[in-house]
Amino acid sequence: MHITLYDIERESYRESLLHSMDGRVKMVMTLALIIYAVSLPRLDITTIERLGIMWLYLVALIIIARVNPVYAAARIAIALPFGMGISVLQPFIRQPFIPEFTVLYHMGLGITVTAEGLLFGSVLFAKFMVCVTAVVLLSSTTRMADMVTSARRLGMPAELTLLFGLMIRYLYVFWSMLRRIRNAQQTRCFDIWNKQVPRRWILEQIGHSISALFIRSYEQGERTYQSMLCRAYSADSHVCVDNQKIGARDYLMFSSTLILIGLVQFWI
């Protein structure tokens, strides 16, 4: 499944309970889930149970938000090799913070599988799944522009807000540039996986494409900055953000998340 920037933004335009929530609440809720997942003990079997409940809670929120499950699973699968690659190595590595190891299997050449390493790898992977799923849920139910606005309302400096706003606005412009470059290459029968063409020549063409994209991005940035100066932009300019009150439904959703975290922490 091929996912583009337009697919990510299209999902955030759906209508559901989570889509209509205030962006500040969703960002703080996501941050609370990530902090809780990361702060759990690294060598405790109950950590996996707690994280499993939190992950099922996030999956339930994805279903409630009516996000395309195939789309959400594909986005999680894209990040899966990074977390799985680190977790799979843990049973073979003796971490310095683990005082004692229980050897489960000798593989030869001095390589052993330890119970503590297996537990640590499982906990690490569970934490990774909860964090990635929380981020996927946030990005699938919140528009990019709303994220910047919500971050400004939460106290992000105006300079960072301006930078992130420009980045989001022109990210799609640069994506269109890249797509035009790729279409031009495909019309000329360029295939990066063509084995009949020398790899060095293919790498050179990729380098030319990156250089062209960089030059076009730089020129676009200069034109944008000149336009901002013509519209009286300066270092003293401020980002205008309207005041939006958090509703009772937002407080209820945030409170339910905190209550679930408390129940998981003290009852398991």
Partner chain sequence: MHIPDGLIPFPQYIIYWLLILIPLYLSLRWARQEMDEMKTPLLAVLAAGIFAIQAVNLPIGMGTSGHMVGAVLAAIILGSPYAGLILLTLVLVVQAFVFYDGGITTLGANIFNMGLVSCWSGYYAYRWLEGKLGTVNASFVGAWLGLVLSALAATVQIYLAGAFPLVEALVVMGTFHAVIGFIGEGFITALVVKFILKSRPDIMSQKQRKPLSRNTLVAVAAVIMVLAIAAPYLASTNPDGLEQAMVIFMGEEKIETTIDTSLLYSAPMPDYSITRLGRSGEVLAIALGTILVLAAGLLFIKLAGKKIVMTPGSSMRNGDTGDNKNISSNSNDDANDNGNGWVSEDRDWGTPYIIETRDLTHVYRSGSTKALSSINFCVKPGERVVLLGANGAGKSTLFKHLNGILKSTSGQVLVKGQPITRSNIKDVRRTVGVVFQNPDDQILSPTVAQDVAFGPMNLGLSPDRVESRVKRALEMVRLTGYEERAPHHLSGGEKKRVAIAGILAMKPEVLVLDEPTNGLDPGAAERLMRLIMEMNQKLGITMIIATHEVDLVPEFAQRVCVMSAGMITGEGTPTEIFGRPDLIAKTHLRLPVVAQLMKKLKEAELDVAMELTVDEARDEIVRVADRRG
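Now show me the form predicted together with its partner chain; what you just gave was the form predicted on its own.
Partners and other molecules omitted; one chain follows.
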């Protein structure tokens, strides 16, 4: 399944208990889960058990949020190579920080599988799965604009809020532009793996597409800046973010996450 920006957006526009929660609470909750997950010991079997419970909790939240399960699985799978690549190599490597190794298997050519490496790789993978799932849950239940607003409410500088807001706005414009460029290329049978044309020509065409996009984004930036000046933009400009109270339901959800972290930490 090919996931695009529009798929993420579609999921974030659904209606559910989690979608209606305050963005600040969801962001802090996600950060708390991730910080806790990455802070667990790296050579302890209980880490995997703790992370397993947290992962199940996140999966339960994804189900409650009515996020499309195929989409959620695809998003986790897409991110997997990043952490998986590093994790799967660990059993074969002598990690600099581990003093002694227990060899489980000799693979030949001097390659061995070690017990410590296997444990370290498994913990890395478990940590990675929890972090990915937490971010998938956050971005599938919170609109990008809400994330920026929430970050502002949490104290992000006004200047950065403006930059992120603008970036998100134009992300969709350029995504559409890219789609149009690709359609135009496909209409004229452009294929980067086409062996009938010289490689250098293909690279040049890609270079031209990137150049065109770069110049278009630059010119869009110029025009946007001019239109902002029309609306009295200056260095002292603010971003319009109203104050919103956090509701009892939000506190409840946040507390349940903290309680889970507490239970996982002290009971396992």
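Predicted model only: the values in this text are computed from it and were never measured. In this text, the rigid core denotes the largest set of C-alpha atoms whose superposition between the two forms falls within 1.5 Å. Residue numbers count along the first chain shown, from 1.
(message) Is G155 displaced by at least 2 Å at its C-alpha between the two forms when the rigid core is overlaid?
(response) No: G155 shifts by under 2 Å between the two forms.
(request) On a rigid core superposition, how far has the CA of G110 moved between the two forms, in Å, if you could check? (result) The shift comes out to 2.3 Å.
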